[in-house]
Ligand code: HSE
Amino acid sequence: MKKVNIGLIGFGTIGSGVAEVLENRQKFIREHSGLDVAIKWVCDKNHAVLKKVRLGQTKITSNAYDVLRDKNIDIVIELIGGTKEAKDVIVKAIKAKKHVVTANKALLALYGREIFKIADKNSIMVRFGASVGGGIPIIRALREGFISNRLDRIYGIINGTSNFILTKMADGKYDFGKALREAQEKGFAERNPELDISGMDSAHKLAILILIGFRFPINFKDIYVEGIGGIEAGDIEYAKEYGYTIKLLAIAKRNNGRLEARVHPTLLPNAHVLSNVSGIYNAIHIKGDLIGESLFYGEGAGKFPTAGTVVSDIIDIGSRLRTESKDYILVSDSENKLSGIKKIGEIRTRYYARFSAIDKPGVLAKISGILARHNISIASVTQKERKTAQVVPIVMMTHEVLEADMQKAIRTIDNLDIIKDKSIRIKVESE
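In the form predicted alone, what does the structure of this chain look like on its own?
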C-alpha cells in the first residue's frame, strides 16, 4: 500500500469537498488504487474556517509555507483561487519537489505554460482536471485519449451561470435581471457575477483547452471576449423564429493555418447538439481528424463534481508515484503547425442583428444602405411590433460577412438620429 501525504491549501467549498470525499471514500480508494491517501495539513487564511476542520490528526495552519516546508508532503492541493498568491504557492511547491493539483483556471490561463515548464524542469507532475468543466473529464481526454489527433475545432458551453440565465430567458418568463437574481438565489451565480456574464470565466477555460488540446502557447489577451449582458428576451424569441438558440459559446478552431479563439453569445441551429444543453450544465464538442466528433457533457461546477475531479487527479499522481511512472505536461513551441491567432476583425461569419429605430418611412432603407456600403448582404429582415409608441425593432440575418465590416457598419448606424438604443449583433455558427 503506497502512502500519499496531502497538503490542502484552501478549505472553501471545493477544499472541504475534497476532504469529505477522501474521508468518506477512504476504503474504496485503498481497494481500487492501492493508495493510502492522508491529508496531513489543511491551510486557510480564515481562522474561523480552520476551526471547522475535523480530520483527526491533520494539522491546521494559516501559513501556506508550513505545508511547503514539510518534507513528508507528496502532493500540494492549491484551491485558494486568484493568481498572484496561487502562482507563488505552486511554484514554491514545485521547487520543493512536491507534485501539484489545482482547479485554478485563471492562473493556468495566464501562467499555465510557464508553470508546466518549471514543473518539467523539476520532474514534477501538475494536474488540473477540475479547472475546466468541473466533473467533466475533458482535460484527461485531451491529454491522453486524443493525443494522436489533430484537433480542428472545440466548441464549449463552459459557464453554468450564463447558460442558466440564457435557459431561463428562453423559457419565455424571464428577463435578464430576473434570471440572474434566481441564479444568485440558487447559488449558481456569485454576488458579483461579472466574471461569468462578461465571458471572462469561459475565456480562462478556453485558454486551457487550447494549450492542451491544440498544444498551442496562446496569450490569454489574444482571446476575443464578449459577454451576455446585452442579450434581451426578445433576441432569444427572434432567434427561435429563425431556427436558432442563443448560447455563450467558447470557440477554438483552425482557419487557414491560424487559430480562431473567441468567446461570445452565438446563434446555434436548434438541431445542433449544444443547443439542447440547458441550465447549469456544461458541454464541450470536439472535432478531430481521427476521432471525428465527440461530446462531453455534465455538471460544470459544484462542490462534489469538482471535488471528485480533484480527488481523481490526486489518485492519478499517487498511482504514478506507486509505479514510478511520472508523466509531465509538455508544451513545445515547435509541436504545432498553427502560425498564430486570427484577429476578430478578420473572421467571416453570418450575423443576427437588431436595431431599435424610430418608426417612420425610409428607416429600413437608410439602415440597409449603410450595410450595403460596408459589403454586408441581408439574407432576411423583419420589422417587429413596436417596443414603445415610437420605437420599433428591426431584426435581420445577414449572409457571411467580415467582422471588421460589421463593426464599422454598426458604429455608423448607431450614430444615426433614428436609432434610439444600442444595436445588437450576434454571430452565427452553423457547422
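For the two forms, the rigid core is made up of the largest set of C-alpha atoms that agree within 1.5 Å on superposition. These figures come from a predicted structure and were not determined experimentally. Positions refer to the first chain, counted from 1. What changes on going to the form predicted in complex with the named molecule:
Superposed on the core, the two forms differ at Gln184: its CA moves 2 Å or more between these two forms.
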The other form holds:
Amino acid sequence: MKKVNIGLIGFGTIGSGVAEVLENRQKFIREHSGLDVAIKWVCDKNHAVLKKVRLGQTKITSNAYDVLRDKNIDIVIELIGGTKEAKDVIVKAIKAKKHVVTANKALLALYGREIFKIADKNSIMVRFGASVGGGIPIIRALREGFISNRLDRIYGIINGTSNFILTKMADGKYDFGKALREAQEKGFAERNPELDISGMDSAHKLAILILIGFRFPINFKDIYVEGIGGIEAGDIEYAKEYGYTIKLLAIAKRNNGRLEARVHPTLLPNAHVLSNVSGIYNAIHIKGDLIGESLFYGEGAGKFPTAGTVVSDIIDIGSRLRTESKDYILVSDSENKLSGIKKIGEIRTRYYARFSAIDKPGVLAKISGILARHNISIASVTQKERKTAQVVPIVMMTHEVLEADMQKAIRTIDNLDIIKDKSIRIKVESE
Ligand code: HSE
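Given the form predicted alone above, what does the protein look like in the form predicted in complex with the named molecule?
Zooming out: every chain and molecule, the one shown earlier first.
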C-alpha cells in the first residue's frame, strides 16, 4: 500500500467535499488504487470553517506555508482560487517538490504555461481536471484520448450559470435577475457572478482547453470575450422563430493556419447537439483530425462533481508515485502548426441583428442601405409589431460577413436619429 499525504489548502465547498470523499471512500481507494491517502493538513484563512474539519490525524492552520514546510506532504491541493496568493502557493509547493492538484481556472488561464514549465523543471506533476467542466473528464480526454490528433475545433458550453440563465429565460418563466439569483443559491455562480455573466469564466476555461488541446501558447488577452448581459428574452424568442437557440459558446477553431479563440452568445441551429444542453449542464464538442467528432456532457459545477474530479487527480498522481511513472504536462510550441491568433475583426460569420427603430416610412431602407454599403447581405428580415408607441424591433439574419464590416455598420446605424436603442448583434455558428 502506497501512503500519500495530502495538504488541503482552501476548505470551502469543494475543499470540504474533497475531505468527505476521501474519508468515505478510503476503503474503495485502497482496494482500487493501492493507495492510503491521508489528509495531513487543512488550511483556510477562515477560522470558522476550520472548526468543521474532522481532526483525527489532520492538523489545521490558517497559514499555507505551514503546509508547504512539512516535508511529509506529497501532494498540495490548491482550492483557494484567485491568481495572486494561489500562484505563490503553487510555485512554492512545486519548488518544495510537492505535486499539485488545483481547480484554479483563472490562474491556469493566465499562468498555466509558466507553472507547467516550472513543474517540468522540478520533476513535479500538476493536475487540474476540475478547472474545466467540473465533473466532466475533459482535461484527461484531451491529454490522453486525443493525444494522437490534431484538433480542428472545440465548442464548449462551459459556464453553468450562464447556461442556466439562458435556459430559464428561454422557458419564459424567469427574467435574467431571478435566474441569476437561483444559480447563486444553488452554488454554481462564482463568488463574483460578473465573471460568469461577462463570459470571463468561460474564457478562462477556453484558454486551458486551447493550451492542452491545441498545444498553443495562448495569451489570455487575445481571447475575444462577450457575455450574456445584453441578451433579452425577445432575442431568444426571435431566434427560436428562425430555428435557433442562443447559447454562450466558447469557440476555438483552426482557420487557415491560425486559431480563432472567442467566447460570445451564439445562435446555434436547434438541431445542433449543443442546443439541447440545458440548465447548469456543460458540454464540450470536439473535432479531431483522426477521431472525428466527440461530445462530453455532464455537471460542470457543484460540490461533488468537482470534488470527485479533484480526488481522481489525487489518485492519478498517487498511482504514478506508486508505480514510479511520473507524467508531466508538456506544452510544446512546435507541433500545433498554428501561426497565431485570428483577430476578431478578421472573422467571417453570419449574424442575427435586432434594431430598435422608429416606425415610419423609409426606416428599413436606411438600415439596409448602410448594411449594403458595408458589404453586408441580408438573408431575411422581419419587422415585429410595435411594443411601445414609437419603437419597433427590426430583426434580421445576414449571410456570412466580415466582423469588422459588421462593427462599422452597427456603429453607423446606432448614430441614426431613427434608432432609439443600442442595436443587438449575435454571431451564428451553423457547422
Ligand atoms: N461559475 C462556474 C459555472 C462554476 O457557473 O460554471 C464552475 O466553474
